[in-house]
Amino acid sequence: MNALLALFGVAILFVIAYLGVDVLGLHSLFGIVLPYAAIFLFLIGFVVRIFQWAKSPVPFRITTTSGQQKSLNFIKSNNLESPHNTTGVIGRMALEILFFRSLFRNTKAEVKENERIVYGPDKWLWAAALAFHWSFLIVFLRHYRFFAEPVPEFILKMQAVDGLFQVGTPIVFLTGLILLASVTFLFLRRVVLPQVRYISLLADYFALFVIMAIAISGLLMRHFYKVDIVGVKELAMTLVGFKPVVPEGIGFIFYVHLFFVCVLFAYFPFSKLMHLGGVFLSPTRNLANTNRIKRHINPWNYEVKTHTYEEYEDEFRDVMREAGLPLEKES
């Protein structure tokens, strides 16, 4: 039902870009006002939940680990597993960022005829999960060519890459393939998967069908339906200076492509996909294992007024002394 509920919502944005573009003509908006308020969200959207996050306490250390943590000197410690310096935590950071680490050691469990669990790898989420993030990178990287001019080299230099393996004209981009692919995945795993299934959310198949979406219309404008990328270019040039230009006959396929990019961009902040930014200010990844090396004092923690046992026996030492109790001082 969250998925069926979610694909009419995207089908709704649909029909929303069709007629607003297609049927009323309303191109600025689409072109301008759009772009501009989603990116608006973001960035606002964006700084507001880091902030949230950046101010909330953490007086403990409170690190995942997975090796020997730093302790006497005979006894050889893991600093990438088990971080206990800067470098260590960059480390195990830039693994975490970059390769996603901790998801290639993903297991799963599942219930055999004999209703015996089996613990078994998932590296196909691994994977999955690895070309979805790489390929959605490179292609936001790709189309940094419509808002420069002249065009950066490693731009041009990562597009000839992408497109190395030419297959007619215009030329197939693989991380356009290879991204549609992966989230086709992702997606099917939450549906095929009972126990992924069931704690699966609206929001969670929404963001999954938006991006489909935006896969799949920018394949399609490339491959099957006219669009004016002289056009795409100079209203992409015209937003970034501030003075935006929407020039005619770009073609109506763009204008769904954007709308969802402007769907994504505007809804990024309040979703899951902020682990963009969380990934970062997670404690349990940006902290070094220090435990045993530093005593950590909550500094949040109020004075609470003790009773030691030498005033207690100050108090009570006549009870004491008639009920035969042993006292440390006799007066």
The other form holds:
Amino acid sequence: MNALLALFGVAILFVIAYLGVDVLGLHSLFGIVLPYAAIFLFLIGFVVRIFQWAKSPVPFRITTTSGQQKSLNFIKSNNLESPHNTTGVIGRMALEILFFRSLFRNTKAEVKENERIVYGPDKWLWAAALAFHWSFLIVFLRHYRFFAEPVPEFILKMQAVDGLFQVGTPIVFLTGLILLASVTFLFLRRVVLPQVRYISLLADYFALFVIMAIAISGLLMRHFYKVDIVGVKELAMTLVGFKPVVPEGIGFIFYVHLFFVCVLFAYFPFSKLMHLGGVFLSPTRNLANTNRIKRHINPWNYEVKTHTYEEYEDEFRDVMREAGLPLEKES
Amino acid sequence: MYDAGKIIAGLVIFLVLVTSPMWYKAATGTKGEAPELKYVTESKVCVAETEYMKAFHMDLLNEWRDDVVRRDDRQYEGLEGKVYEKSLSRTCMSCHSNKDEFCDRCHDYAGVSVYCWDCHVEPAEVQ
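Mind giving me the form predicted together with its partner chain, seeing as the form predicted alone was just shown?
Every component of the complex follows; first up is the chain already shown.
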């Protein structure tokens, strides 16, 4: 049901792009106004969201160790899995962000015959997530060729590797196919596995469908309904220079692609996609396990009123002496 | 706010990266206008319409290659029934003779690397 609703939403977005561009001919709305609005929303929304998170207190270290903590010298400690200094934390964060270390630990539970529950490794989610995120990053970076003149050398190098097999004209980029395949896998996983379907929300499906729509429209534009690519770059460059002009005659499929990208950018700060920024703020990953090595004092502890024995004796010394009680200090 | 310095530094790096096309444009000082093409031709028409050629010329070249190399089919009926030889060097380059000022301009602009010249001999002016 959630998946159908999300699909319906994406279909409506397509109809909006179709009506707006093909029927009403609102090229400057879809080519200029919406991209600016979307990127503005994205930047402001992203910063606001990060500041909201940054304001939350982090008084204590949350340690989720999966390695031996640093203690005595003769006990071998694992500084990547249970870091005790900044180097270790940077290592753990790098493993997490670049290679999804936590997801690699993913397990599945299955009920076998005679109702025995068996746990086993499950690397499919990790593999698909890694393929998805990396190919999306490379696809994103490849688009830099439309926003930079002259096109930077590393983009051209990346394209050369990406199109290694030189299939078709224009050359098929591997990452484009991997992106579509992996996002499809991640969607099917949500639908096929009953447990995952149970916890899947509208927002989960919507993000997947929008990304799927972007990938499909992009591939269609590159390989089937080709558009005037020079015109596309002209538009992109004028947008970057804040003197936007929409060139005539860019194909309709381009506006569909652009509209879905705008939707993704605008939706980004309000969605779970914010894990792009959020992963850096994960307290279980970015805080060193120094609970024992260092003393951490709760910063909002109030001043506790104390009355030590010395002060007590000072206050009641005369009375105590009269009563014949023993004193630590005589005067 | 805890670790305000680190978080703000990270955010600034992120914002600079996202808006990097602006800085790149300012640094290189280019306007990024579409390139102008030079036509060396008496003919006013191409083998197909301009709009089609702009978007699909690579498909046409691919078809021509397959027709010539695999099927020995060298005749192409273009606009208004005019018959052309299916040949990059002899048909296309007879009008668009200047690779530097025609092919390369758009390809460089859009960051496209073509593999035509892996087999074809590049026109004289490039060598």
